[in-house]
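Below you'll find only one chain, the form predicted on its own, shown as structure tokens.
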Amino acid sequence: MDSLPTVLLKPGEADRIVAGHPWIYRGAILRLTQPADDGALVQVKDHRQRFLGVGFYNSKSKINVRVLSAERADIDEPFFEERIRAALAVRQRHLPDATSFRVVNAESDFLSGLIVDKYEDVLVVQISSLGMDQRKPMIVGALQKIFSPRAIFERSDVASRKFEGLAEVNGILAGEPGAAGARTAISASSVAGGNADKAVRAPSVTVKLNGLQFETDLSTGHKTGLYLDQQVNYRRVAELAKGARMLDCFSFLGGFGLHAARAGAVHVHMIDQSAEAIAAATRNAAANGLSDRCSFETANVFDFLKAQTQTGPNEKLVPKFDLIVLDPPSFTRNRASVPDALRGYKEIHLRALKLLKPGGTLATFCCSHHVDAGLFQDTVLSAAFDTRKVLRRIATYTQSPDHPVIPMIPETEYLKGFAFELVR
């Protein structure tokens, strides 16, 4: 281990590495020992030569090395697959129930610059850092011991990854390429290069969410394949539904409009400006035997709210809906498109609350890690204060404990939601 490369942090810099965080920045290092090949292993000391841990190394990227371990440790196949399967523990024990979950969530579970998701009998794996690429066989071969999975599909279609030096991949890794049953193997040397196979589509999966389904299409659906940080939520906001009238905005597959509509909505209208979702979630409402309360519509959220608030002269807006979902995409992908995203955030709420009725709840999200929950309320406040409401907040969300969340990684924490009855 001592013959390594070392990486020298510069005084000060250590004490994030001590308290868990993993990325070193570039501007952080003192000085290299020796010259590391970018991807390769590296140990990592203070300025007084004090051992913090290994990571991986990459001059390519403004992070230069991503620690994965405190300890002095080989990373290697087994060391994937102990520190898996205590990713897994974690999931089994907070999640007892889910069938389809987050396996392995990056830094929430040091293993920064890789996430694998479960969905039923198959998995799919998303790298964004060189030197989880470089090791896919190893992450791989720990996947198959571990879950036996029917297929392991890669999904990193990631913009980050240019920053690694990386090209976007998608394809089959392990498995059954799709529903013909004809099974893929792929040579490690293959995987190790990244050359998944373009041509071969993901399995289609029936995902059972809280004993809801849902068709989900692992090669072009939403993340890797739809939103499993909103699981808990989807059961917790659907208690507020039984009886209500409910608008359900950027629904996508369904999932806050079908936990709503079983739990005993009277109408639930789902809105979202991809006609190919809006056709899932029509089928979806189909499988589960809710069709007969569901609406759908494909149409841009923003214009929607915008024609439902028009008045003409001298008419009075009346409110249809008991209860409102705001879920959509994020604004903003970096701190200097906050303002704009926030005037956005701002423009839903206005428009949602003149269609709430009195006594009804807004249920409303942001996944953006730049909005902060603060931040984010106090422009759902600012809506509420200029169309002269008042809100009481009865529940606040966050992401699904599958996404756990470490404090002193901030980069782990970025779904919050709030749940807001119209007092006035």
Second form
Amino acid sequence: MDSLPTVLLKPGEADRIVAGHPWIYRGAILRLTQPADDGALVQVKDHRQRFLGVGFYNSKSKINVRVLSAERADIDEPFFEERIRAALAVRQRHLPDATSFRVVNAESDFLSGLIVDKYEDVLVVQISSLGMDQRKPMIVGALQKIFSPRAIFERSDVASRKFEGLAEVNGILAGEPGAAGARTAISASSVAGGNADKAVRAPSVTVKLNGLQFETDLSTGHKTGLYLDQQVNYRRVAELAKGARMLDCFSFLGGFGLHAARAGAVHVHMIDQSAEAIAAATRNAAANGLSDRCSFETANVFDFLKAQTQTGPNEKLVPKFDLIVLDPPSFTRNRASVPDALRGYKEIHLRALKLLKPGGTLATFCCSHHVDAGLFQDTVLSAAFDTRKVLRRIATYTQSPDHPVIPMIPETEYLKGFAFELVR
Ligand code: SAH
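Please give the other form, namely the form predicted together with ligand SAH, since only the form predicted on its own has been shown so far.
Then the entire complex follows, led off by the chain already shown.
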């Protein structure tokens, strides 16, 4: 272990690593004691040569080292097996009834660069660092041992891979390509950047969330398939839905809308700009026997809300909904885009509040790490002020516990939400 290349940190740079943050930026490094290959394991020491941990080195990335362990660990298959079992135990403790969930959430589970999602008996892996990429066989081996899945797919089609010098890849890593009630057959042309023998399209699987079925396309779905991070919030928002006429904006596969329909909403209107998402939501409603209470629309939410809130001269807007859900994609890519994003958030809140009946509820979410809960609430309140509405906050939401928040690693916290009742 002592023969590992050593990365020495500048004075003052050790605290964050001691606190548990795994990222070491280029600027924090004093020097390397010997050259290290990209992707290789290195040891990290402070400027007084005190050992801090081991991690993967990559000179190409702005994050030069991703620390994996504060101990002198060998990074082999048993290491991955132990870490993944520890992550699984967290899910079994906090989501005991879930059959589909995020098994490994990268930094949240002290495995920077690795995401593993479980969709019933199929696993989807997403790798975004070179060190992890080089150890894919160990990771796959550990996953097979723990889960004996029907198949393991790779969805490493994230743009951030280029910062690590990696191309995007999709494909099958292990098991049956047609696993888990596949609706989609093998297609050799659908994979960019993968090896030809891996050019297999992941099937669509029927995923169960809180006892509802969601047909999910694992090759082209958002994230690695669907939004597992809202699993708990679907239940909690549905508790507010009994007897409601509901509007589900940015509905995707119908997560919020279908949970609400099952919980006794009188009617749910779901809107998404993606025609495929709306088609899938329509099929999901039918599969769960909820079609009679649901309607669907392929539309831009901004345009829809604008049209709904436009009034003619002397015409008074009649609010229609008892419950409105706003769960947009992140409007920010970086800090610089925050002001534009806030304008977008404010606009949809302004219009949604106008469509809400007095006493009705707005459940609203923001998944941008760059907009924290305080700023997000301020934006909603500013919309309330402009429309002369007064809100009562009745719930706060965060990401489901399979996306653990490690406060020492602020980047692990991104999803926040509120439910507000319209007082007047
Ligand atoms: N509520 C969903 C997740 C929403 S993700 C769930 O729980 O699964 C964001 C969704 O917004 C995506 O499905 C995307 O297609 C859709 N979308 C993005 N911009 C949009 C817009 N301007 N109008 C309508 N839908 C939009």
